[in-house]
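Next up: just one chain, as structure tokens, the form predicted on its own.
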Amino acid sequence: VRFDTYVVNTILLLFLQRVLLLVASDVDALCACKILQALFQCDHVQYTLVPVSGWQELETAFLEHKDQFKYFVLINCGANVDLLEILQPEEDTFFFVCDSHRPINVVNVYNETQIKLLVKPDDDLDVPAYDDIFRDEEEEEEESEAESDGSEPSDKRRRFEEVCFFCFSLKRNKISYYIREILFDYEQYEYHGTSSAMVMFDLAWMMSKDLNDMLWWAIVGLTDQWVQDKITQMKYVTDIGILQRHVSRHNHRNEDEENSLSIDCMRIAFEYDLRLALYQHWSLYESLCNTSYTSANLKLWSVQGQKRLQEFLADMGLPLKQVKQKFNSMDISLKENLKEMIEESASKFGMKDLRVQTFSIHFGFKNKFLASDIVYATASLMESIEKEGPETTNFIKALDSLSRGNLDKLHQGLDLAKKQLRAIQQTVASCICTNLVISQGPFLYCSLMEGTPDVRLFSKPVSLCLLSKYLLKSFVCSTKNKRCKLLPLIMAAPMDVEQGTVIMVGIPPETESSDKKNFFGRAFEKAAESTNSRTLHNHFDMSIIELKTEDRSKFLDALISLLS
């Protein structure tokens, strides 16, 4: 189902409803969320917000509030599986689905009744046709039936039954092969289309209820998307352009307009700044090393790699006294040029892509973020190891840091994320340095101890991700050996010890044409199946599973043979 009329006024029938909110635990689903939430309000729309983190909340979820709503929307979860087939619902339940994980399910696709999915029209779903996936078996069975009417003697009329069934079951094993065939070429590859935050906020200005907040969610919706790096730098880039001109519609001002801005006004402007992480709100030292492009290509864990530092920073003639102190308090004769001299010498020590299209937002006067500084903010609130309270604490605090009343919540996030990238890095150059990352032939294979420092924070699946992409990054800088460079790389860490499991992601090769297509989800699922591991897949992205530990070892043989 595409953006048309048709769908944007069943869209205004759910306004007139009250809905259940389904959302994922992730940055791109909270800024689709905030959307929504915004639309529901502008037009007084009674719903409930339910956090759910992987399938096994999903269902639960959806039982305890199946007699009390008809309607629910679920944003980045419900798009991959037969939703149908999980959550038996009846007749009269309805479901809009607003997410970007692809492959989306056939079912869902072909269900035109109970199940609307939101896509923008230019998303290629490239999904098989209707007749070649749903054949009519009743059809053929009739034809079967016609063929062996007749009135014949018994004895030929049996012998010509048989021949008939023969052929007929011939037949159908040709056509449930071909489809097989259809549906695993559809299937194998798990990726993402446009972000969800997107889709919400081209729906809200199809409605002409955009405003410039919804606008800002769905820069921070992409911007995760490239963070995470789960989409092409071809499609970050394509969507940024359809952005920026939203930002220029909202954003326009006369000069004379631009020296009374009020206290509490907020501004969104299109940036081509630094791909350092956080280096606003930390200093350009502490950026530049736990930033995984800048340590990745310098090699700093090693000590030749902390000599290239030196030198990098010495050719941009920046002091160490200024580098090292808050960005806020260098000098301002330095910072003035100091995106073309970072960008110039970089190009000497082989980083020509170290400024990135993005846009920041400036809050009043002095509050200035970047897009990414908000994904990196948000995301560390959503995982923080810290316990308070009950469990859903962290989604509504992730959620209430998206809001700009909430500018101190915002702060600790950023806090928390300086945190987790400075563990990210640690963990990263102890790898690499004590030859944790072993080609198993297919793919390479990477797992941390019980006892490894900030082994907790890994043991959440948005920031093992991101280390796996971070130190994949880093080991292909490294390694000299020309078949490991494209190699994919699975990585393991400890979930729970009294329960005795791993928590373990797969993620493809870290090449400069890569697609970003992941193959993990479908070859986890065929080797616990092969060997009967004891997995669990409760996570919405199928290339994150977790596993027994003492299953492990027969669980990478199955798929080293799986995959050689």
The other form holds:
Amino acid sequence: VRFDTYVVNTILLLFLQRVLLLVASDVDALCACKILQALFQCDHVQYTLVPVSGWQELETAFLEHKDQFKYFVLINCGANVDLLEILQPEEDTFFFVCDSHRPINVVNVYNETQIKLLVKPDDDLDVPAYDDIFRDEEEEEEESEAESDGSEPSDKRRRFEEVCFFCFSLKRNKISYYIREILFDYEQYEYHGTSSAMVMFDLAWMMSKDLNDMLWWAIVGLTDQWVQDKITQMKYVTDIGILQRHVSRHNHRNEDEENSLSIDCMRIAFEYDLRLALYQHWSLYESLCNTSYTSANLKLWSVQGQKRLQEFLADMGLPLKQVKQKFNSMDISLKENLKEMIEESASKFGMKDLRVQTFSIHFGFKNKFLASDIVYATASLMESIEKEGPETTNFIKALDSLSRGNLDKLHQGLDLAKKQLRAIQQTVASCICTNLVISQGPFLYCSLMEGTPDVRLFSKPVSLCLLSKYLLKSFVCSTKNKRCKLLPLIMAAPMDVEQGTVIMVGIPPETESSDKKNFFGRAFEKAAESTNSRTLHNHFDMSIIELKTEDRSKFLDALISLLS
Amino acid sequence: MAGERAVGLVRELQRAAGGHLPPFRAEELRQALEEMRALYERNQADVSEAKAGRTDLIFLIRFRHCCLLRNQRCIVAYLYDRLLRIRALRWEYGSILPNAIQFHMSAEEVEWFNRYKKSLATYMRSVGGEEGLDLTQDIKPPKSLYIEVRCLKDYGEFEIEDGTTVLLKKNSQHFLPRWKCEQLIRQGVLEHILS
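Alright, leaving the form predicted on its own aside, put up the form predicted in complex with its partner chain.
Full complex below, order starting with the chain above.
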């Protein structure tokens, strides 16, 4: 069901009911949730919000609430599986799914009654045609006898009507036989579509209820996709363009001196700023060392790398003492034209993309943040290992930090983010220096041992993914092996020592024009099946899997033979 | 020392800050009343003797009389302050008090509470037209009809008057009409979130 007036009307229908929000644990989902909450509050829609971090929690939450709610909204979860099959809901239950995970499961796409997908019209879903994959049983028998790969058009037309009847019938198990090959091609590669936060903002805009606050959350949602490397550079730039138009519309009053807003009002500005992580809340030096782009390109894990960094700083005329100070305390004369200066010197050192298009938020004199700052802070709060109650407490804290009234939580998040980035860089450096990244043939493999410093941080999926991406970037810069540079990476880390489990993520190869498509989801599934390993595909991203430590080697062997 | 027990009752109430209702000290009250009775009897005896001529007893009689007045004052203050606290409980907890608090009340106090409840209900019914007006709602002027609340502890299912149930699990957030949540906010199960 596409995003048009029909869907908006259906959504407006939803606004009369009580709704259960099931929200995944990633920053984009949190932002989308904030926007939707604001819309619901505006229209007095009663809702209950339940955070879910995986399929098990989703199912539990559904079972607990299915007697009380008929309308469910799923944010960043549920699109890539057969929801009706997994949840087995009653016929009068409706699911609104706003999920950036792709490919969307075909059953969800073609279901016209219970499942409503919130997708932007220009998001190309590439779904196989209905006729190609849904057939009833009689036609299937005919097919296998005839062994042709397409029946005659007139037959197809008749069958289509019969199949229509079957599909729209209330018994799901009458839905027909899938053509395996077509589906395999469709579902083989996982990727991400438009950020859910942006989709929610679009909804708000269509209802003429969009606010600057919601726009900021949409920006943070998109930036989260960029930080986690989930979308291509082109998609990012396109989406930035879309948001830029909204930003101008909401924030043009400052250009007119007479009518400008008070300094305390929140305003968003477009920035072509340095991609150095958290640099305005840290020191320039720390930021240079702990941002993967600079760290990988300058090869800061080696002694020559450190020297190159000194040369880089010297080239810009920035004294070491200044650069190691807190950014706000740096000499103003040095901060003027800093961005242009750094960009110029950076290109001499092989870093042509040190600046990136993004947005910043200002409110009051002291508070200025880049979108990426918020992403890092929120993600760190969400995956904080400091145990303060059940897991959902972290989710709640992270959700709170997105409100401007909770600056203390945001600053807490920034501090945690700095620790996390440092931990990532140190782990990356040690992995590279001790040659822990080994080629297994079709992929690279790196495993963190129990007892490695900060290893507990990496038992969480988002942190582990971030580490893997930084590691792969650095490895590609460090290795001379041309073939290895094009390989994807599988990263493993201990998850729960008591239960003896390991968490494994697979990420696509690091290339300039990567389409960010990831085949590890299916590969993991197949390898688990073929080796009878005890695995748990709990995360909404299929390329993340948990398994028992003992099963790890046979699982890996199966993967190697599968992908060779 | 005369009057100690009565003062002790008052002190205990003073220590119980914030409207908290400590258990009813029937035993101490009985002892204080016993003390008063003993003082009174001795005074009775001494008054007849003083009338008969022993004027040196007058000061002692006066002293005992002061003790009696003091005891009376303390005991009355104790009972009255407890009643004021019980009255406040009706506004805080509603018409059904938690068992823990009821346990702290004497039978007479329970009786008084029921009568107060009735009195209040009659008054509320008489105000505000046909349906009456529930004065215990919205004690602070509300800013919005609906509020966002967060569940601070696992409470289980919460049934609202129109039959719908809400499952209150720790850290779940809900957007509900204000009047449905006020009770639970006061009890500390829900927390009002200001965005």
